[in-house]
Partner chain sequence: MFMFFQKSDPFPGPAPIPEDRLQKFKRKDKLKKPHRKQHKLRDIIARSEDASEMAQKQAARFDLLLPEEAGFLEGDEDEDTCMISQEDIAEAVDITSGAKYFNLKLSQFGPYRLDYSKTGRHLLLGGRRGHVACIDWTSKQLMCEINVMESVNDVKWLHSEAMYAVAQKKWLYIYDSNGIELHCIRKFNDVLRMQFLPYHFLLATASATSFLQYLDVSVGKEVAAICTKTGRLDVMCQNPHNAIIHLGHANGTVTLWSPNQKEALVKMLCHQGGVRSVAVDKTGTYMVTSGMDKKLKVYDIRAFKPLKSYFLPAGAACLSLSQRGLLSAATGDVVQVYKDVCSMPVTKPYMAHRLRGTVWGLHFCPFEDVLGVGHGDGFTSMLVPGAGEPNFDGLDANPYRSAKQRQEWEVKALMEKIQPDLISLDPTELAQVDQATWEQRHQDRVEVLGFDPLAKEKFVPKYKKKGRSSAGAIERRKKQVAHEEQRVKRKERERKKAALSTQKSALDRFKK
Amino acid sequence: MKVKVIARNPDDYVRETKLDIQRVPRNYDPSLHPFEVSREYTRALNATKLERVFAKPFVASLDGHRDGVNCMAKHAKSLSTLLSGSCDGEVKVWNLSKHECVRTFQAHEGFVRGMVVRYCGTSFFTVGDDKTIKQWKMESPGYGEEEEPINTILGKTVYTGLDHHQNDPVFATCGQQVDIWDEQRSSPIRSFTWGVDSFSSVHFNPVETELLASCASDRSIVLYDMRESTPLKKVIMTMRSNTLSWNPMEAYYFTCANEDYNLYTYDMRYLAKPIMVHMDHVSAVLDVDYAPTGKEFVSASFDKTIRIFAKDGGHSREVYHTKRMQHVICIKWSADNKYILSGSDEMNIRLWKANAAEKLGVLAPREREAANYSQKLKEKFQHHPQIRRIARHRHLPKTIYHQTKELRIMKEARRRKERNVRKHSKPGSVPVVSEKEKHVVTVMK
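Please provide the structure of this chain alone, in the form predicted on its own.
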């Protein structure tokens, strides 16, 4: 004969001390919680609304330049150090945690066209309109010392771009041609040309470190291998690309910022068409930089806004703007994935949060749990119409709102015209060309 007894172990529900949290036994059987989904939906809706309420991305403005900020460089080792170069040849070194400039000097005559920090963080390079490449110490000169470059290379033409190798004393410049330099030599160890007048930017691949890419004035993007004597291949687009950025996690992807208001993500193994077209800007895109996670990138545009895109998203998840900010020329994503830095025409560098509604500072454990729970709820209900509408809504300046509307009307008119031509033509004579294929003219090897 079996006798069933109720056995309760006091360790499961009795607190050890009065400071412990009271344990509440809970049965997760869904039949006992018939309103769980509706309750969670309400919580997700409230979390989405609160996210928009607390979305205040602007952190600080760093002013001090006397001309437009033309280029910026992140420090290789220090999160709180930023370098910026302006159109009057001045270079400033900033301490981001204190929001102040720690060093200023006149580096070039005319524009500072490019700057990059050496991989060890002990020095940095600048190029300018005065046809020189200069190497500077990262530390400020001592009391009574002059601000002098460690090394100066006088070139034959103006240099428009600069980048440094990840772990070798080698750097690349571009101008009328792409040159590879050894730090110990005053002449380039290798030069690449491919029938192009000039190049606007050059960037080393952070993963496959021997590869580099450049944007040229003939609307092409050219890929090189330092070990080869000739360029690898190039893709010619319908409009010119201003600059590009490699994905720091996936070696073969790069994103280029184009004059036709779009950004294009390419797989360098297959350049016949981009793998993604990122649209939303209403003017030329001037700069682009990837997040250190490789999942997102930020773009700066002539339309006075900054936009954040997912690497596989056609439209931006976030747009930042202020009344005073003019054309945004350069953009950087901080190495800790928390902040975005933008340099613009009206002489200011602005510091933004990468996640607009994120709380800065130390979070209590319960705050962190609540934030994680809200995030999971938002992801679970993200496709519900009401929640999607609130999460996607962004306030835009009036000019950009009207330009976006106008561009949408123009695109629809073009699409309608194509449909009508196809409808009244011989079947198969007017092929359907996808958005990805429209912008590539040819690939040359």
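Whichever C-alpha set is largest while still superposing within 1.5 Å between the two forms counts as the rigid core. Shifts are known only where both forms have a C-alpha. Since the model is a prediction, treat every value here as computed from it, not as a measurement. Positions refer to the first chain, counted from 1. First, how it differs from the form predicted together with its partner chain.
A displacement of 2 angstroms or greater separates the C-alpha positions of residue 29 between these two forms, with the rigid core held in common. With the core superposed, residue 8 shows a C-alpha displacement of at least 2 Å between these two forms.
After superposition on the rigid core, displacement of the C-alpha of residue 20 between these two forms amounts to 2 Å or more.
Comparing the forms between these two forms on their core, residues 1-34 form the single run of at least three in a row where every Cα shifts 2 Å or more.
With the form predicted on its own already on screen, would you show the form predicted together with its partner chain?
What follows is just the one chain, with no partners and no other molecules.
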């Protein structure tokens, strides 16, 4: 007779000393782990609820400006430096890790309209309401020295926007026309006009570095190639765009922040129809900035909120607001993809987490694995109604909540009217225009 009975040696299953970790033998046989789907669903539900519990995005407020913050600039090389320009012409340099202001000086008389740090990180440019372009050193002046720009260029008209080329010593300004400047010259090397009297902002494409885009006051967005002598093409929309931001990962996409409470993502090659219309704000959108991954962007609006959208999402995934934060004028997504910086009307710059429930700092390997697992579970079950309900739930200030409802009622009414008109007219006489096409008037070359 041959017989074998299961005989386990406890030494193989119990740890040797108190200082060892416990032994955990594993068997992944599915019959030993029944109810996989239900248990994962319960875990996903718990993870979603915990995410809402830990969603505390506000990190710090940088106090110090004496007038509303008008523009901000990210340092090209350092993650912990931020530059901000305010409406009284003051420029402040902040150290974000200590939440303090390192340097303050009066840069312009009047608003500081635009700021940009040069790609090498050693100097930065500012333009202001006093029709000047000034270049400053990044280092603080030594003891006894005064704050003096390296270079000042006097112009004839007010400059409203500024951006620097990614690798070359070239920058662009916009005001009454879009000018391309070489750093060594005191007059623009090229000027672009297209029958418009004012441009509100200009931005270089970070990937295709020779391309520019600008927002004009005739409700259009104009595309330029620095190497050409005339602008490339322009798209005219139903309402004016305040500013735009290029996708840092995809060369041909840009998102513009429009006055009609929406943001539009365009493919620069096909301007007739935007790729996506991002709707969620209840007032004019003032600024937009992409995350360095190119997958999300953040928008600042006149309605005192900040919203984070996925690059192909029609609605926002997150909304940040505080009672103390008034109209948000400028916004930046930090280059390490973790923080959002917002400058607002009430002279404060606020630092927010990009992922509201994320734990900051160095995570232990098990913590990181648990966080990754929860994230994956939430993604897997995101469409289940109970989980979706909890994940979507956000508290909104009363004004915004009521305004959203009102806008929805208005949209419904317009839609109903269009439907009735179509029903009672000759079939085919009232064509169906999709939401995306509705906002573009024309494309001109």
